[in-house]
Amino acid sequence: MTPTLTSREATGERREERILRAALTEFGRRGFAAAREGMIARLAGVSTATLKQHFPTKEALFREMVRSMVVRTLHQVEPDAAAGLAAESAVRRLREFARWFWQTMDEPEYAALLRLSMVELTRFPELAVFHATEVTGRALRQLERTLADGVAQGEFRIGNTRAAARVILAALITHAHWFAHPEIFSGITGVDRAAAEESVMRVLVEGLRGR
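Which coordinates fit this single chain in the form predicted alone?
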């Protein structure tokens, strides 16, 4: 017999989810030190006492918020075969990966997680390792597979696919941050984002082809 949640348990899960989403908003906007638990409680529609029942400290709330967001992110990272691209050229797979990455980073939750991973995770070494291994590392491995296939198919001329994957991922992450703040970085990327994205991909593909 399949176990079912009681209404109280289900309500508790929904409340915790609201708290975690509110925490991402507050931490992403203010950073860890300046974030206020009272504001998180208000954003989640609960009392501070209720928030403390679920997460006794701000550190515990931050840890669970990052962990839950990482798990959610992993569900968005599909293998090439699952995305229907396994038989496609490596160039197309690389372009599709970049397109997916930039589109994902446009979503407020993932943009906030990117900012937190770049600034705040040094406070929590175990979370930094978890994020690096499960998110960045997984994306890196997918890129490396694409590059290795491109070399095998004669599309790319590179000797070190791991190093090339690191360079590409770093470029994608940096541009995701720049694209998220056009009011600051439009002088670097230009005002036409589509043109900027295409120029990045053209440079990457031409470099991988050895031209």
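Residue numbers count along the first chain shown, from 1. Rigid core here is just the name for the largest C-alpha set that superposes within 1.5 Å across the two forms. Computed from a prediction, not measured in an experiment: that's the story for all the values here. First, how it differs from the form predicted together with another copy of the chain.
Relative to the superposed core, Thr25 undergoes a C-alpha shift smaller than 2 Å between the two forms. In this overlay on the rigid core, Ala194 has a C-alpha that sits less than 2 Å away from its partner position between the two forms.
Starting from the form predicted alone, produce the coordinates for the form predicted together with another copy of the chain.
What comes next is one chain alone, with no partners or other molecules.
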């Protein structure tokens, strides 16, 4: 009754998907140059020749992988993030956003994409633009909306919501990086993942002047 998994279309899809996922793993681990197509093929459970039939060059594979993975992995999650929160206090929504953002960036796949978007930026500028648009841009817009709501509700007093959104996102991004590598940074920043949401938000909301 279950449709055969080996039907042409089904396997085809499955295969490309598996290959792209494997590519993300290997590229994420090693970066573009050091990644080996042979390893990607093995991770995907196909021969190298099959891999090359679907993605003729290493570069094509990388491009496709970023394109599809950014779409596949990020879009399905983000819209939910602020769902049902429109009526909430803006501070609460910011907190939720931070929590969602850090949680998301904790997934190996997202982390790998983030890392690659920085690492291979010089070699693949249009992909960097794509990633920046899809991820940074969306996050900024989301944040700005929340801030504007907060201003409208009298919760915040900020002239430049865009600049504020940038500062928030910037702080979150670097923290995500620190969290992703506690073995490197926890000793230096003394950052406490658990308390971070609270403390970062307090600083951002109150500012250095306090109250």
